[in-house]
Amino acid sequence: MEIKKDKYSVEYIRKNRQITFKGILRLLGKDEYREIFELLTQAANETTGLPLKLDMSALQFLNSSGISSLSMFIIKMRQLDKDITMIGNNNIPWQEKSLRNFQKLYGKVEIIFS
């Protein structure tokens, strides 16, 4: 399953239990992030046993609405007691601080930087 727009794409690869984010996510409010949130929720519901991977290493920008939507997803994962691995990129300034904040929301979030 893939959401592809002019400036970003979000792709869910079932066999790898991985969601890959690319581009610039600058949507307005949680309503505009609903489609992405639904994709994340679907992936979470289908993932059992092993962590769901969120590869953000090619996501150049994520605005505060996107961070808020991801935070709600992390909280949902905590309620479901499912593990998450987030893959980030040290060369993208917003990622190190923001991704680490997701760990504060849920201790089972593993962060890997490339």
Second form
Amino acid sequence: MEIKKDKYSVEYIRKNRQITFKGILRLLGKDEYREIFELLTQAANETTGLPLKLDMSALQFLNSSGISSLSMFIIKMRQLDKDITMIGNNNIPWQEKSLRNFQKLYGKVEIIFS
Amino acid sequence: MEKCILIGDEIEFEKDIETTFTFSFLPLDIFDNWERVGSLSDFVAEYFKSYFINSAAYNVISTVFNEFIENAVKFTKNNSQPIIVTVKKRNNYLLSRITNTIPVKRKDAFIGICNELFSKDLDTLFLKRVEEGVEDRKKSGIGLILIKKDYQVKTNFNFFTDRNKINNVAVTFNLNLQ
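Here we have the form predicted on its own; I need the corresponding form predicted together with the partner chain.
Entire complex below, previous chain first.
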């Protein structure tokens, strides 16, 4: 399942329990992120036992509305008591600087830098 | 003229500037196509990146300007009134001032947000805002927190009334690219 636009794509591969973000995500506000949030929620509901993987390593930019929406998803995972692994890229400054914020929201977020 | 209200860090904006440029744009053009915020931010980053040795300069400049420009557009009073952006370079720093109109009814709320930024622990404030956002999707306001917390950007906010009695805010910031 994939959301594909000019500037970004978000792909969910169920058998790998993985969602891959690519490109530039700078949408107007949280409402604009609703479609992505719904895809994430679906993946969360379908994933049991092993962690859900969010591969952010090819996401060049994510604005604060995107970080806010992703934070809401992390809180949802916390409510469901499910594990998350985030794959980041420490050559991309926003990831190196801001990904750790998600761990502060939920201790079961594991961050791996590729 | 009404007395101005200045909140935030002390920033020397005028002296010892090596280069500068200024541009303005209309908020209505941004609302017509939100991707234009990114285009403006990328342009500033592309224009200034070669002054800095830091290989992350392009991405950091674009990220920081994107947040401040988004904020200016979202808080503006009049979509037909230009938002003015001045960028200056000094040593390993970029300094910028973004000036926009603000509606009277949102001025006090904005001042409250600014006061919180300089009086509370930013990690705690980030967590609080995110948790509030779960309850009310319209609430967010983490952009300025992230820029201060994760990018150590010095910032101040000057609220003033112009000669036409319109409320404005000039947001000045200092980005270290060493």
